[in-house]
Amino acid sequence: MKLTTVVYAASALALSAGFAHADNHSNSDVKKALMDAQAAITKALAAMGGDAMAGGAMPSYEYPSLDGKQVTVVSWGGAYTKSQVEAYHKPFIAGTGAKIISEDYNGGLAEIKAQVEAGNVTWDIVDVELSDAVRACDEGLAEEIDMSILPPAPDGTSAMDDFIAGTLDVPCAVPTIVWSTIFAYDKSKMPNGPKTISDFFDADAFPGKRGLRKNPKANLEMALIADGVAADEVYDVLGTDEGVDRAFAKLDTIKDMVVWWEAGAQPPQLLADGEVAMTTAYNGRIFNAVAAEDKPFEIVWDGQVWDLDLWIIPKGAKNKDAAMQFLAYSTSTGPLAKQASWISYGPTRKSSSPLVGSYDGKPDLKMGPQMPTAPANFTNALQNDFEFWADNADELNERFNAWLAS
């Protein structure tokens, strides 16, 4: 399977400024086209001063009626979830009578394919991300969709059109939000806090214990930039045996300091009761905590590993159309654009972005700046790369699994 991901533009202009679909491309081509497209966009954006979110109203919905369905919606928890009970949950009951349980995970396929193979599906629908995406469409472990069931944009953009470019090309999976990995500390505590990812794994310089997601995904890329290698250069070497050698090597020098977290909401506490110095994480979590919680926190750009989080809806889903209908209004304009004035990830929708301006009951904080792909944050980023993890996900965890034991 073939899918080019490319980064969240701010603005339709960006997006224009040569974005391809690669899906027949070589990889080479995949990479060329990628740097081209955030090259792009980062001048794009720039040009607009960053903050090319400019509000306005949102587009109206012709629900359809769902009375006494209900829809199982898995996802991550915390701010979050509370982003898309907001945007997605609250109008979609309101407008369709629909119930939705809401459950919490802590990502990966492990209990989807659980219940697939148990022949006992209980979600309906999950947020995952991409390499996730790709592997539970290719092994067979999500519902076909059939993207004509994606609204058009309010002008009549079909969908096709409107998301950015290729990242409709999982068949088994809808995109809504571009969000990244960064790092973080309390600068209350360290007002001459850390500016490279090189200076987390600096103990000397920082010292103080490390928070780290329990996965090697985003650590071992993390490691490497840290240890010198250059962004667009990480998955050649991480490829070799040499390469997950030296990024084991460099996070074995924190290893020590390390607490390891899980859910995305333990990030923030373990920085707020000073469990931690600094911490990985994602960046709307850090966000939501300084927005809503007035957390003296800051982010580190520099070294940020950038995905997708798409909607699949497992094989054999008890509630498959309620769920179609509740994908199909959740990837909507409105909805998107929505999601993005409860936290700082990016809409996949062009038409959604001139519809977000400023953080929900914050009219003086504007959202584009937040943005991982803003121009001042986007300098140092990587791409997750799907189709590395989705091919050596299982050997990587397994040598990880192995490392956390030794």
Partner chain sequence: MTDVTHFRDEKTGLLLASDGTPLKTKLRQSLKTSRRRAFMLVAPLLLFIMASFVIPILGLLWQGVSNATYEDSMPRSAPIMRAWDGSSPPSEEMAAAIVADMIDARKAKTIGKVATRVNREESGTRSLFTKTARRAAKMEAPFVAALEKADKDWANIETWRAIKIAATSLTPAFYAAAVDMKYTADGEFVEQSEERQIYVSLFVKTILVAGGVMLCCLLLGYPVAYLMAHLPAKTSNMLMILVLLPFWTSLLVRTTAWIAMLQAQGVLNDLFVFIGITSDDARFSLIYNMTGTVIAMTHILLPFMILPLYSVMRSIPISHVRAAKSLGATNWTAFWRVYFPATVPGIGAGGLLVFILAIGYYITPALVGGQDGQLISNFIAYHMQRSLNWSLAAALGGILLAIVLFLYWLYDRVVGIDNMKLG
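Having seen the form predicted on its own, could you give me the form predicted together with its partner chain?
Shown below: the chain alone.
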């Protein structure tokens, strides 16, 4: 195991140092030299035996060369896209010679729908939330994916068994990460900070403004958990009118103190500015503020609502074959593990988890305990039910907005 980690770190270093230059692909000699070096390391690793291979950021894949081809990869921007560039794009460019155009978007299916309906699809592969993946698949906006292209785990476990159970159920999408909506506070301002989701709704014990996402999703669930509903019963309760009333009644108790946010980058900013005492947020954004900017924020994992992000390939994508290759590569064991060293979103392959090391550049900051799926964080967790939201989003959004304005 130790050997694995060392080799992994060394090769990652070699790659990121080398390919930072190679990705402008103006100098084909440099690239060729690097690819030779990479082939040599791969061979050496193979000689060391299977276990060492496991950790390789070094692609052990043998995909056809994609010289001169390009793939447009669309994701959410910021620290998250950076983690993908480091873990997926750079090694993929080096390994195949493809060119990657990285674009940012803000989620939702509007652009994909517009492109597919206009018959001019410029995006080749898009990072979407689970509910959007299901919807894109149902509505024929995404290509079906032949799951047999997904490489097995290094120990030979097939991809179907390697991915967390149930995450490969959508026939048009392959999951990459587990992310979570949590709440966080500034521990320099609140030394005896909140411990549970109920504390978030306790204005007397913990005064100060609250940040909440301006969307019923996750808020209603958290309100119910805070009101004493067990995590596994939340959606049953929310399926009834009384349950919805109960969730809104709980939100009512803090409505006057809420600052609403919309973009994922806002909550850490609100906390840093002292605009709010505590706020819900995506766990990776808070982690990033802590790890990269040394902010004194603390995450409360109790009552977290977790979800998946997945790759989909829009129907009629111009570079479908190259995109499929990129998809298969980026969701293999090594790249998924490597991404987790840049941002605290959990890999969706079981074989990736043991390979997750420390935060890039900070050997002391182990990534394992930062993951939503770490056992200590996962005790009172709820998976976002995409089917519930697909059915009820229209109605609950109207009700939520009417409630906001009232």
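None of the values given here were measured: they were computed from a predicted structure. Numbering follows the first chain given and starts at 1.
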Task: Exercise: are Lys350 and Ala205 on one rigid part between the two forms - done: no
